[in-house]
Amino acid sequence: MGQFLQFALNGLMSGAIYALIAVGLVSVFKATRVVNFAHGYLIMFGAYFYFTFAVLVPQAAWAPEWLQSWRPDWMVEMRADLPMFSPLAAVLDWMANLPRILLGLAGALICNALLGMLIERTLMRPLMGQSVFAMIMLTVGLISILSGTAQLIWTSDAAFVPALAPNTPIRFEMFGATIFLFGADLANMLIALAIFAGIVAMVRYTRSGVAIRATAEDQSTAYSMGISVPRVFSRAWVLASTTGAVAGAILATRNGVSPALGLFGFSVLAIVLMGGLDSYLGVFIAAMAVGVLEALTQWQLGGEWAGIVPYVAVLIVILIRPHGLLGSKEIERI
């Protein structure tokens, strides 16, 4: 019982960074129609601009002495005095690296939200009015450009970044069994959550989101209701790559950067797939159930066979629901 609860919780951590990353795909499509295939690309991107800010600039000559380690007085003498495997030493070891983490986040996001919007203003809005099937060949193009790119500007071998939370070890009973978490792991799903549910609510509840529900729906009627939706577009992808960028600061800090990251958008497409391209709340049932699926397996059957879950699941799904859990079904005359 208490390495079932212990995968299932390490499967929730990791399902909630799959519903990070997966609602830029929603985003998109829900604005667009269309299924962006080099999403993981853009949290590749995001990885390596959070490794430039927060570890290359920071060793940079002309970079100050505090950015790089940000150690005062009363830092140092009360870390001196606790433990290596001090909670409260661990705590102080992240505020050390809190500059460069903070450098390291708004740099991914401000670049990421750029080239999102470099994107969309060069390679997608001049395909607006033409087909969809166009725009989504683009976008597996687009994969081999990114990825290109990447490893012409950084090298391609794996580096380490510092995390976004306190990796202090956490310990609790539950039903009669130890848990072992790491807080950076817990901080990490609370960020994923925390960013998920402030994107659906923004969806829901304000201009711009009725904005983005409009244009998927018809963007002809959209237009004449006064809705630019270029703009929409726009703002789909800028929100699709800044998410990416928080995804993959996330991924750097557990994985390290390389090239490799761009693969976690493949497995996440086809958790979108399954809990359907159009809905939140399917696409977030897709990926926690995919998350601890992933995690059992990998208890049960090693790691080895982890990573085809999310490809067996949607198999399944979509043989008995061809347009996802809660996807809507789309109808069309001829």
Contents of the next structure:
Amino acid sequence: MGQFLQFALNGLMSGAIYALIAVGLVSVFKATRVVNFAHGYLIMFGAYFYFTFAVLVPQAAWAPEWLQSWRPDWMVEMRADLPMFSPLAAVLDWMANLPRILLGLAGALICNALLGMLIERTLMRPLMGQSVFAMIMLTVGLISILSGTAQLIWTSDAAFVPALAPNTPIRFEMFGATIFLFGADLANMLIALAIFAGIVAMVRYTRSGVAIRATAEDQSTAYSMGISVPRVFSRAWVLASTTGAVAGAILATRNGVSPALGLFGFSVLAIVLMGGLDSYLGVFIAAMAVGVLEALTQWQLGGEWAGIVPYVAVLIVILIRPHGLLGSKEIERI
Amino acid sequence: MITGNLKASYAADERVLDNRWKQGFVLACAAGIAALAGFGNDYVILIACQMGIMLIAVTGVNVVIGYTGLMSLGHAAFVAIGAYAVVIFHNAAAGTIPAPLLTLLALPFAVTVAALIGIVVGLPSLRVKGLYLAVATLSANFIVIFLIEQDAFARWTGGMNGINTPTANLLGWDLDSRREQFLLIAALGFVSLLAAQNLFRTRVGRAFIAIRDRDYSAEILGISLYRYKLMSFAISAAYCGLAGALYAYFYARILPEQFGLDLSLMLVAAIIVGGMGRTMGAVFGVIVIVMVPEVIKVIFGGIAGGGAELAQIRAPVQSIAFGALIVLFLLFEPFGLTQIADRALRALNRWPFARG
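Instead of the form predicted on its own shown above, give the structure for the form predicted together with the partner chain, please.
Complete assembly follows, chain above in first position.
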């Protein structure tokens, strides 16, 4: 039971990150009816940007010293008389990294937003109104372009990147079993859930959110009501690429920075189809379910089997419910 | 010059190659391939073999994507199944069946296994289409490669480390040089292309085209979607299985990772560049897709004599080139190179009276 809870919690934590990635896919689909097969590679770019601004830039010769490691006098004093594994020491270590973490996040967000805008402007907009096939294939072509470009720019090997939150071990009792978590993982989950909730609330309540929903409902009516549909498109892409940047930064701290991060996008694609392409709630349920299933598979069958859980799950769900758990059914006319 | 449809009998109208130009073109191609086998140097033969193997696979992809309109991103799985089926068949039957007959039996075996698995992978196409089907086939590709890599099957498949492949042996004739293998590949490739051209003259092929153009209308016209969608998957998987079998005979060793997403994307890229739903589309597409890495190699060699650093950059540049080809063709020439060829031929045909 204790182990079950432990793995289920781990699963929920990775499920939250899946949900964070999925929110970008769903938003782009809602606004533009395009499913971005290359979303995983946008995330990979986010991870590489975070790596650049949080590791490579502070290491550069021209960067000020506090950027690499911020140690004011009071912090050194406090650190000096703490024992080895105290939580406060972990927090202080994290604070020493804080400047470069913030720089990394800011850089990743800005660069990824620009990248998303660039893709939308140059590639997606000329194909607006074309067949679904052409647009999907375009994002498939984008996969090759993005992965090749990343390999050209960042040739150095995967390196350590600073975690987003203090990485103190947390131990607590739950139903009579001891659960063991890492502070950074917990913080990642909270960040992911907060962003997910924020975006759902934005789409529900703000003006630009209403514009996105109106465009999803009917493009030409939205146009005639004075909504600038191209702006909605580019906003959705920026939303997707910035959430992708955060997800990329989180994944980079968990699994390291490598071109393999792009493959992550395919499992999230499977999750999104499983939940229903245009339903935030369905996607959230699917993401959490796949996260937990993956963790349990890892526990029972070993790590390698966990990799195909999303694909098997999506095949089963699609065969039973072709439009996903909560997706709306498309009505086709001949 | 062809000025109209001047056929006097149904027999003439029903022919696979319905005019003299087409017949002449096919004969010229056959002669060209024979000449290539006789006079081409080793490098040319190597490239031609790669093209032949890819051509068979891309023709299969064309059946399902180009003619039936079912989006599939998982056809590398069928190539993998064909390749592994040949190896497993050879290893299992080595003692019982005489060696001269092995290849003749292994090829149909690989094709059959691939077709059967094609039917299984095609099952989601009955429920979903478009995007959902693309993801379902993509998932199938991941799952097939994963199963091949498993330790439980490593006794037969070699697992992650790959497995050595046998040499083809046709009735005692060992195909152990590239030139001899080229004869086999070219013959099978030629036959597959003609078979594809013939398919779309028949009831089955025209049912596929009806499904592509509008699946519900096709069903109203009495075409069983259930039957023909699965048949389309089976036929295209059979083509890919044949390509995989030749792949296994051609290379000394196969690895599961060779049949991953990259190969699936390459097959789709070839059909987009060449032109979907046209027999010659596969040919044009394969020529471009196989030549791109070679051209990049030549360019890089010309710039810096092929240093070690440049060799590292080559793989990413190649992948950017593939992606750019897909994107540019979709944006500017969605019907691919066949469309360009058609335009050129039409201009030639009407010259000097009109252009375009």
